[in-house]
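Below sits a lone chain in structure tokens, taken as the form predicted on its own.
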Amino acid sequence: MTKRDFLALEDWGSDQVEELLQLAARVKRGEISGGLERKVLAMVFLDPSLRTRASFEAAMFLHGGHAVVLEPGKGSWSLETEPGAVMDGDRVEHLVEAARVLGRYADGLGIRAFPRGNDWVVARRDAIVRDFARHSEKPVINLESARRHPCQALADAMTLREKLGETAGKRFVLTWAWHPKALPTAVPASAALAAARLGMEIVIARPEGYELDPEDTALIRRIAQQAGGEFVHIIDDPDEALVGADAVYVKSWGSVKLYGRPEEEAAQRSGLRDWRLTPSRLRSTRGSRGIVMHCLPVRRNVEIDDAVLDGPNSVVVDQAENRLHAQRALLLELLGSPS
């Protein structure tokens, strides 16, 4: 049987994503137990995690399975990820053997690898995650890479449905926020793709110079149109963007144009601290009731004000909870039995 990887939401068809979301709702309602008995998920974290690690470990336990967590260089051998590398340095194990061996021990693999290097053309290929998938005989799940965070996208779609009901035609605003570091574009691109799948009107608000990867923007537009939604426009004004929003997704990301040039990127973002979700801006949403989303962790009073995060519009904790339920459904689909 051909294995199925989960590397990007767009790799799965609309019907397949819909089935996952329906299964996640059933799981959350307590209608399904078991299904992963004697199954093992091996997770390789090349970068830090709280929600992803905890939710996947909990998901495996809740359905009778077991999770193995590896942090290369911290308790397991340091990992070489470059093809053709001459390994005469401090990296002990190559990705090829790691993927092949873990595929013999476990029923599925999860990989987290943030962007590396100084060239966006190279980083955007998501080579580490895709090389694990190429060399593993078992399904591979992307736990966040340079370009995509599909598990977060599933939870985002689930949350939008729970909070808004019928999503078709409702306005989803992805708004950039200032942050002291240049972060990957994986979450914002994946969140917009999830909203596009739901047939929503998509608005992206960002300062000039902080456009998403052009291919990702084109993909968001195409998927929105296929789902009966609309890519309304891209706005460079944080106040104008929020007018009439049903959902506001706040997230920082680094400049793709200045990727690998940290000093220039830092100088460009230095004057943009006003890009923050405040109570006054929130009042511009539809009936002042637009839901506020963020993948977490969030920099309080930097990305979003305390009054917003702790207020009635915020759904960030519900959103984080849905990581667990969406991933339970995903694991049942990939490794076990969802019946």
Contents of the next structure:
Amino acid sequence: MTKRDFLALEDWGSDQVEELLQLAARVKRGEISGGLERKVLAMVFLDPSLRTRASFEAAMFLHGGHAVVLEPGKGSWSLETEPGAVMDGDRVEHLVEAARVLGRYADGLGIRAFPRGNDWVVARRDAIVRDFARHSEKPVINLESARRHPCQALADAMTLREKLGETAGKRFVLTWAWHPKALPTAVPASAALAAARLGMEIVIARPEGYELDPEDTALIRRIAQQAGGEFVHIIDDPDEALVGADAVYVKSWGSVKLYGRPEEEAAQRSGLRDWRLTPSRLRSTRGSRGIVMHCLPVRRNVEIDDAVLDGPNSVVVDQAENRLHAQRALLLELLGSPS
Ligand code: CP
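Give me the form predicted in complex with phosphoric acid mono(formamide)ester now, not the form predicted on its own.
Time for the whole complex; same chain goes first.
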């Protein structure tokens, strides 16, 4: 039987994603217990996490299973990820053996690997997560790679449904925010793809130079059209972008064009601190009631003001809670037998 990985939301059909969302809602209502008894999830974190790690560990425990967490180089062997590497340096274990061996201990693997290196053409291939999937005989879950964060996207879709009810035709604004670091584009691309799947009108607001990977923008357009949503609008004004928004998803990301050129990227970003969600901007959302989303962690008063994060429009903690429910559904689907 072919194993099923969860590397990107778009790899799964609309019906499959719909089933996951419905299962997640049932899990959240407390309608399902057990289902992962004696199952093991092995997670490899090449980059840090609070939500992803804690929610997956909790999810496995809640359904009777167990999670193993490895942080290569911090208690487990440092990992060589390059195919064909001559391993005469510091790295002790190759990804190929790690994937094969963990697949013998666990029923599923989770991998977090942010973009590495200085070349976007290489980083955008998501080689680490994809190579784990290739070499593991068990399902692999992407815990955030260079291009995608599908578990976040699933929780985002669940949150949009819960908070907005019918999502079709409602306006989803993904707005760039200033941040001291150039962050990956996995979350903004995945969030826009999730909203597109829900048939929402998509607005992407970003300063010039912060376009998403063109392939991702094209995919967001295609999925929005397939789902009956409006065309995707690209705007470079943070005030105009929020007018009439039903949901505002705030996220910072680095320039794809200047990937691997940190000094030029920082210079380009330096004049853009005004890209921040303030109470006055929030007032231009639909009826001033647009929900405010962020994947977290968030830089308070840099990306979003305290008054917004602590105010009634903010759903960021509910969104983070939904990571747990969405992933419980995903694990039941991939590793268990939901009843
Ligand atoms: N949103 C998210 O993935 O959070 P962590 O990086 O803390 O896992």
